[in-house]
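Below sits a lone chain in structure tokens, taken as the form predicted on its own.
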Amino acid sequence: MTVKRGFQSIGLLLFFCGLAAFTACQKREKPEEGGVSTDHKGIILGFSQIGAESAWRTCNTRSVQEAAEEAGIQLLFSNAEQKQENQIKAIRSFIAYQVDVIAFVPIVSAGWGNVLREAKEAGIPVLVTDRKIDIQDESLYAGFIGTDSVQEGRAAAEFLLKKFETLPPGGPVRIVELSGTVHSSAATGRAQGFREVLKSHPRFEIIYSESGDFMRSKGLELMRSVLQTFTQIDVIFSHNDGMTLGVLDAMKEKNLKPGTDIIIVTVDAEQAAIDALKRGEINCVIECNPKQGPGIMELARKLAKGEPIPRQIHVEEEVFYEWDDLSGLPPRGY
């Protein structure tokens, strides 16, 4: 793992254990009524990322790291490698180190109550980023900044309504859905928003829905199986570009034309997906904005000073359609 100038990058939990052992003997002093600790320069932010499963996730991590360096915030970074238990261990290590603020991307929605209660008891505010959590006591975290996955699902369905308005009337529209990580707010929200819009349009029928865990390899595997099982597919709704790229690979193996033989709607807006949209291989790309680092740092500064923050902030996102002129669109950066 690369260590960037101006902050620490912690990839191994063994290193966290060393920090915990050290701070067991020598704790950092905390101010009596919140605010930034006075025994170090600047703010220390502990950040737990879920992994590096896609170009989107890599960009999300880079955004946090670069924003921390720009803001002069010391970053303790942990890669959970797609395991919730690793995130919980990392958060507990942040607590032991007595960071000023904890931020994390929850791999799944549930199961955070105990560790967030420990953070609250230690007087450390917690910021949830990118994905949301489902927790009974919402006072255990200060706020959320990230994408609106429900609206992303709605945008996908709204495109299909527009698309099929332009086509001759016909029978049912058969939809295959490749969903994201089970129990993640991103997958749950996109599925929810998609169904909300289509529920009053019975012509649209989801004939298959399965998790591809946001992985290109699983998208390829699932699409191969789908093409063997179903003789008629009108639409693929994929919860992220990684899985979508696997879908394109599987279709080309069968000499099918993505975007023509099957309409494809995807979420994330990675450069590879935008390029496929320009080629006509994807019909609609819904942006899921990974560049959340500056917003996270702004909120971390406020939390470290004991200032209130909004309960929920959704980052700005766009939708790109097959009929758009994308010639002037700048490089995505991921």
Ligand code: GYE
Given for the second form:
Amino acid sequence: MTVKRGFQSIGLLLFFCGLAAFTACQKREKPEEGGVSTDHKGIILGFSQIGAESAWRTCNTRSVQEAAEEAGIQLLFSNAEQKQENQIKAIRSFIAYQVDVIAFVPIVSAGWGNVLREAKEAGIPVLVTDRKIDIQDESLYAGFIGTDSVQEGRAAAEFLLKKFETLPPGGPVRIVELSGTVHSSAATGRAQGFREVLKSHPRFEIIYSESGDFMRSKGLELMRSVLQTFTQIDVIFSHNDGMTLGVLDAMKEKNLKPGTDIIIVTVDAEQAAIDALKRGEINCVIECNPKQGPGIMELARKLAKGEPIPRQIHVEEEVFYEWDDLSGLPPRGY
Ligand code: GYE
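Swap state to the form predicted in complex with beta-D-fucofuranose (GYE) from the form predicted on its own:
Zooming out: every chain and molecule, the one shown earlier first.
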């Protein structure tokens, strides 16, 4: 792992050195104001991606890269390897190179004011994608396209209300929550929406909540520990399928039947989770759509031409329930 991480860091270093050297020897000559052509040719988009923590993220990256190719937009792509400071460095490199538009997935919601102010001073519009940011000066970014995490959390809770209506009345419903990356809008939004719905149903009790950072390995570790600690768990609410797959592994180690012994609700709708839903090992899968590339490119084109864009676009998402007929569902692609 050290070797791999070492290579990754060297790769990142080479990326920034290369970009810095390229920038130093030649700032890009931007056409005169408004001179960007309208058919995407010549548009350069700097994109800062979080990393590759889940199958969802990998699909999100593929969607951005393929959509840029399709649109004829030149993509400067940076993988931050889960570090906000690498995202800030990459955005600064995009500014130095004078890209036409900057887009990024904010790994956490806070800490973006300074670098976005630098982008604004450089006259480069910024598009926030997938996750949201908390910022006082909303003028520092042009708009947002991504997932509605609060609604995803609400949908998870609404499923539980429906599910337990079908079961004989009983005692408290004890819920363990595996949350995503701390301070990310995806995690805070899902937690908020989930609690918003359940707060008027006191039977449902969140007995434990811990971050598994959207990673399968941490989901496995967390669930092993939870099964050691709690003798009675009725529900697992996991903020992403990656962690949920770890939960299933941990339950099977103990010969427990996920989806029966413990109700499982998860978010993303990657293929492996849909397959587990069909097997009855998961009870509800809430879609979080990673295929945001085409929408990002359309907005980047408008921004490059100086056109206004909507402040917020939530991508289409649906919910898959254990009682649905999923036989016609096309492959998920992630
Ligand atoms: O749910 C998870 C990924 O930001 C909404 O990040 C995204 C989340 C997604 O790692 O799988």
